[in-house]
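Take a look at this single chain in structure tokens; it is the form predicted alone.
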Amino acid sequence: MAFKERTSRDKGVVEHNRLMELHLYPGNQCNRECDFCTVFGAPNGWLIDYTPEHLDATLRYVMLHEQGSVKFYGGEPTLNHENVMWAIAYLREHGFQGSIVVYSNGIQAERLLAILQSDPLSQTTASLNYSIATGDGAPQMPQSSLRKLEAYEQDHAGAIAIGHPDIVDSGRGVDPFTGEETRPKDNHQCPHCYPVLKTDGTVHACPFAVENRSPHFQLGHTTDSSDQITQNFQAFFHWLDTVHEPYAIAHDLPACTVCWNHLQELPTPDFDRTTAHA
């Protein structure tokens, strides 16, 4: 496969109250609905298109320079594919300069071509869902959607890449999982990602859990400033390695598993929620 797995970066960088990365979430709709999505993706789920309040927000929060990153995740982005294009040019215009990371199941592949032409810095790439890249665990995409994707990485290299193989016990979870016994599912430390920006208008603090409302992840909203989101988001990192890291060591659990069944044995982060707008 022409793929290489995605590099990841440097966790928790906080900048002048500026996130060094960002992810952004329209709902959990998706053209499939595999055993283990972490979001619940399905054909009925929701939708809520992003908008100038939205992505407003996103340049508050995420560092604008060369070193920010905005990912476009979701059920399935290429539903959507013309609001993430018309997303990537409002940012664009409105001065973000960082990279941009499309998160896809890559079967409608000429979608997601289009979207990572659409960028005017050609700095827009695209990870592809390990299992239905390799068919480990759900069924592959079409043969002629990967040849698509395939062709595209060989004439660009580095434009789509493939995410990791970690079986990860949210949303759906891991059972039933029918991928190889070998790919990793058992870690007591949380990865640490950054936060979610929701078309809802909440700020959620993992990718992962989006779609759990406990208040252990809700960092705020878009009327929120840049200070309150961070501040929170750090004192969610806080919470992980004070807390909940050695809640799932003393328990042998992995780490999606004590936020998924046992969240409500801990308390909930020191979160500031005073009315802060931006």
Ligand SMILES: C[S@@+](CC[C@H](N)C(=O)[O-])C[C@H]1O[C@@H](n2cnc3c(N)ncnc32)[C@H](O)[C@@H]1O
Given for the second form:
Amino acid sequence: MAFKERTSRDKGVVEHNRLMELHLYPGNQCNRECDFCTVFGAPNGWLIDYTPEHLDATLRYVMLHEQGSVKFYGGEPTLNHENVMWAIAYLREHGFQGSIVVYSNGIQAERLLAILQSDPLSQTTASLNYSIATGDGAPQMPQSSLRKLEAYEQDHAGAIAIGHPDIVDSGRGVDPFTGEETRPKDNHQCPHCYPVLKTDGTVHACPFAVENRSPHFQLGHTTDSSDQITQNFQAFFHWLDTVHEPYAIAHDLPACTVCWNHLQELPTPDFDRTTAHA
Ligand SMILES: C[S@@+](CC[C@H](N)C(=O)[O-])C[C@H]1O[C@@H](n2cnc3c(N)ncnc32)[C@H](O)[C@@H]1O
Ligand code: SF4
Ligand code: SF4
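Starting from the form predicted alone above, please write out the structure of the form predicted in complex with the ligand.
The next block holds the full complex; its first chain is the one shown before.
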């Protein structure tokens, strides 16, 4: 396969109250319904367009220089590709110079390539769903789509990466997973992801648990200041290290299983809730 895995970057980096990375999530509407999907992706899932308000908040929360990164996921971004291309143009027009990544199942290959090519700075790349790219654990994408994406990667090395094979126990989780037994599934330690700006107006601590409404994940609202969001993000990481991981080790549970099934037994992180949206 032509695609390589992306190297992961430093975790939890905050500079002048700005995050190094931020995920953008418009809902879980998808043209697939994978039996392991963390976000419960489905054709009848929810979808709310990106608006200037969401993107203005993004521009307040993330580093604007080359080190910053914004990651579009869902759901399936190619189902609403016009809005995603508009959002990329808006971020660029308002000074965002960092990288952009679009997570996609690649089935709508032409739309995905149109999104990549729409970036005036040519710094938008794609990351493909491992299972759908390889056919291990989900029906493979159509060969015609795969061929288009492989040809693009051959002409633009590094433009299209393949996601990690790991499967975490979040959302639909690991139980019905039908892929290779060797793909890693259990880890006591959370991967410490960057948070998510959702188009329902909330900021969520974890892209894998984004449909989990527990207060443990609620960093704030898109009207909140960058100070408050980054402070709450750091409080969440402190909670992961001092409360969540010790619990996972003591009960011999995978990290994401703790978030999915055991949060009622754990105190919430020490969040600052000074604004009206708390
Ligand atoms: C939720 S999907 C959304 C974007 C797009 N629909 C896709 O599948 O790439 C984002 C990423 O999450 C990954 N993912 C979904 N369920 C997962 C699970 N249980 N464990 C680990 N990664 C998962 C997918 O493989 C994909 O790379
Ligand atoms: S993993 Fe991606 S393609 Fe599969 S159902 Fe979830 S959002 Fe859709
Ligand atoms: S352990 Fe919890 S916070 Fe960490 S990735 Fe899993 S669901 Fe998210």
